[in-house]
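Let's start with one chain on its own, the form predicted on its own, as structure tokens.
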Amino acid sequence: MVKKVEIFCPATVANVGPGFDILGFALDAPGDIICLERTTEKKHIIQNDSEIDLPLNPEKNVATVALDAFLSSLNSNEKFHLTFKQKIPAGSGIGSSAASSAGAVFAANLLLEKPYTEADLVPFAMKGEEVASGSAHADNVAPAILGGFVLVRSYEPLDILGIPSPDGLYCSVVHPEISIATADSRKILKTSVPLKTAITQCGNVAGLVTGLITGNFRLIRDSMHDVIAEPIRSFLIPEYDRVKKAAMNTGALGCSISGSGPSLFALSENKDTAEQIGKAMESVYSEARIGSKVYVSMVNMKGMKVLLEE
């Protein structure tokens, strides 16, 4: 029987151009790293040895509430002791609490002999993003689990499909040393819009999922343009239209925010662009004054690793 695991559980982007709540895909860093163990108290107990702040009390610990939800389901009294190696950075907009969430329930059930499927873990981890944002969405802890692009067709009932993409196709992401909350970025955009910009937002959203299944890079390009929530919630981002206007000279298939930002994310062709792409974006939050670190990655296709099993 295993009695502790350690496991990545990888970054992810959300809201992937005009595919708000619906479209995110994994990286391969940065990520969490998380080490779970079967223990004999009456509570979680949860361990911070990474640099980022983390609450350590399981009622408000994303990771806990997402266990909670999965032990309940099982009718299971177990606890575990949780310890945080490496941590994404929180306001991030690349899928901190669901690196957490997802880790821990993945976890947890490699630890309980796998009574669910990678796939049944999501409603799961979905409880600890309702907790980090007020919204139980699926776009970050989906391709966190499952690896790839994925495709949340509904949320009544939960349905969510993998998307092949173009195994050429590369990620920048920059992220600036602000920290945006997911709940306050939600609470500034509209509840209706109209008619015309959803059918703009519709069309560039099966534009994107047919070019990332073709792997057209055009037709890719053509459709990474979000009109609804990206024009609202840019405002938050400092220098983000100057970001935006570096990744796109230097050769970037589209440009927009990460999540509810303040990272940024471009995609692109191939590594080298990328990593040119990266370099641009970096050097305008330089000029700015503002510290930020970058990320170049292909699309993960694993989601979770595996590093650790005792």
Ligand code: HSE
Contents of the next structure:
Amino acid sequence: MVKKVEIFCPATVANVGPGFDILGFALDAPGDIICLERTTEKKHIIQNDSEIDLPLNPEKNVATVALDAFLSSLNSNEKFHLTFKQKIPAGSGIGSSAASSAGAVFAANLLLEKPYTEADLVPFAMKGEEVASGSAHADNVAPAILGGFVLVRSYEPLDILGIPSPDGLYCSVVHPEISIATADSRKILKTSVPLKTAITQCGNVAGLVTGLITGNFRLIRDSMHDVIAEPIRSFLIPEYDRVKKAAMNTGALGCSISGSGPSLFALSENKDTAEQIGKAMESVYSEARIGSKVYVSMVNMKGMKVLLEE
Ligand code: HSE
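Could the form predicted together with this ligand be shown next, to go alongside the form predicted on its own?
Below is the whole assembly, all chains and molecules, this chain first.
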């Protein structure tokens, strides 16, 4: 019987331009590293060995909220000792809460000898997202668990589809050193959109998905436009227009807000271009004297990685 697992839970880019709440993909880096062990304690124990602050109260931590949803579906009273060894900063826009929620349920499923398939775990991880942001969206947790690009075709009932992504597709992410709470950046969105806006957005989502499936980079570029969230949320992000322009001028296929921000991501056709885009985005922030971190990654097709099982 496995007593202890340590897993890498990847960061994710949600929305991917026009796919608000319905498209996302996993990155190779950064990510959380979480270790889970069974405990005989009466409640879950959260140990933070990372450099990032996180709630140690199991009722407030998204990982243990997701874990409890998973355990109660199994009528299990099992308790776990969770150690966060590495943590994506909260409010970064690259799926920090998703990595913790998804990672915890993925690890617990391994310890309990896989009562669920990976796809079955998504709704439990969504409970963590609900606590973090007030909305149980799946566009971060699903790619974190399943890897690759995913489309949430429907929420009721939940229907999640893996979408192939073209060889060579790279992503550059820049995270300016500010944090934005997803709950706040959801509150500022309009709750209804004009028909014309909806038509434009639907066309772009369909074009983007078709471009990904057929490996058509021109179509991906033509479709990477968000007319619903980006025009409103971009005001929350310092130097947004300049960073986006720098990415586009360096050969990006498209550039938009990663999740609810403040990170921006850009897609490109190869690693060299992705690295140059990363530098171009970072230099806008350094000129503006804003610290930032850049990550260049392929689409991570695997999702979670088991680092240790004993
Ligand atoms: N789809 C979500 C949003 C992702 O944009 O609010 C953030 O976690």
